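First, one chain by itself in structure tokens, the form predicted alone.
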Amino acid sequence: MTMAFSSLTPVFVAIICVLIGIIVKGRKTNSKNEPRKTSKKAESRPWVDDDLKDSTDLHPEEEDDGEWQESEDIAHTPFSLERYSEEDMIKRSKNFYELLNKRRSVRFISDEPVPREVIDNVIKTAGTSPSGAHTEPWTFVVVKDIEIKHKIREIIEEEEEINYKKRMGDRWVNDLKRLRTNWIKEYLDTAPYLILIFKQVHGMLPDGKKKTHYYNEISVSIACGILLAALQNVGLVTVTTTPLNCGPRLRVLLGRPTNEKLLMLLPVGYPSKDATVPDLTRKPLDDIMVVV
């Protein structure tokens, strides 16, 4: 028995092998003619994956092309702060929430003058912001010229009526109808300034050579926050704009080059006598802050 088993082994190990490459093949066939399944493609979303996309990120062989500036040692100085006693402090922390929660986003600004030297303080405010190795890669474009301010109305209206009607989706559409907005920016045109923040994704130096500039958006919008607390300090009021798809066409007509993207649009100036505001709550302390 032992004899004609060991025989016929090679005989079944032969048919098994014929009836893998059957079925093998046969499933080969069958995947050619049938139509290949494909996963749904993500939907796209311009208005964030690709806003402010203008053609100046940087690649990673950019950074060893030989143009980078090395960097150089900064001399310290010694350091001290004016310190407050603990019942000043109380008080000046207090107060300075109290100023800082009457701030509002406010949609109808007057015509009405303001200082350029009012200005010029509280960007020079933002500028104090920390940034990533002090490269500072912001840039504050300070628009009062009124057909560049019309122009500027025009691009973002154009944009903001296809992002509300196309892009943005029923959902986003109606969470901002409570607050009542929509494309059309009239304060654009009334603001006596607007400020556009733009971001420098690198530095260009004088001599061709490019300037790393780390966590540049951080950076950036983190002096956009101090510049919210200046306006607010000197009664001015503003509203945060992200000119979404407008970034591009904004440089272009700003001057602004390639190294720059458009993080930020402010329109500043005094409220309008009829203006008004949302009625909103601010979540209590217990909802944003955790002690541990």
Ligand SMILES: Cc1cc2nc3c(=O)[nH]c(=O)nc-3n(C[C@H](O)[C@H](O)[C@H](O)COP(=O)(O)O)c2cc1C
The other form holds:
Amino acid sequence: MTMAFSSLTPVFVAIICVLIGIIVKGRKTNSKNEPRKTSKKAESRPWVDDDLKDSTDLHPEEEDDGEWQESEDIAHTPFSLERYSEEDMIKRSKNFYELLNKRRSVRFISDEPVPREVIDNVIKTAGTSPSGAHTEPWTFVVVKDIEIKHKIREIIEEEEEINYKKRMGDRWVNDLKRLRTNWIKEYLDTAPYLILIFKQVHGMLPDGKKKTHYYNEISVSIACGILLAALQNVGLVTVTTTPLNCGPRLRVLLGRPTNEKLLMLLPVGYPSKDATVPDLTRKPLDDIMVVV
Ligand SMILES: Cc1cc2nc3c(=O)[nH]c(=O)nc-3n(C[C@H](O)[C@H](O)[C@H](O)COP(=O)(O)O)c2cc1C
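Just the form predicted alone so far, so send over the form predicted together with this ligand.
Let us now look at the entire complex, which starts with that chain.
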């Protein structure tokens, strides 16, 4: 009896090993198909926007790896703002609307120089934007160097040609037909300034600690809106562009760190003499406003 049992033991052990092997393999295969698991801490990050992902995006676990800065207390000071009569408010709101209603995306930009001080001021204005927990998660890279502008054009045209031909799909390309846009972007050479707006997905302090940048994409988008208004206010034009798949290459070209992701590129200048724009109309108030 003992003999029979001991002769069975190696067979029994071999069967157990095979079964364990099958179970372990099965688990590995399943985990490949499952979405990437994040820690509980990383899952609860409602301020992170579903943004234009690029291959340099950090994973939540990596973002949580480092040490994070302690928040400091700040003093609160009295606040007051100039008050206008209702008549003045109506006049000012109307004037501001009329000014911004003239804003158009212009894709034909002259090479006529623009005073640098104006650029400084419009970017200072953009920097007045509100931001999640006052983190100011933006970097405005102003490019005026002719050669760097041209390198930017080369990168964008190369990627945009692939975007139009392969990545965007028929519907998107068809929707853009009426705007007559394509991958040739002459304005990247002619505009005296290119402003590349990067969102900082987190802050980096000199001591290596990281700082959470709550709602960074929304914050930077608001700053971009203010920048568009500031440009309109001084009689300059731009076109809001979001060059698909160009972020990492442009970030590297401009020597920006990995916590910065390209959100928008604005070529800035005066409209060229032969500039045209699509004859678009805007939705009336009743279509965009609901009062309850
Ligand atoms: C988020 C966003 C991304 C855009 N991306 C591009 C772009 O990559 N290239 C382009 O030529 N225009 C781009 N545009 C400009 C739109 O085509 C333009 O705003 C729209 O046609 C309305 O025209 P308007 O700006 O003259 O009112 C973009 C606009 C927005 C708001």
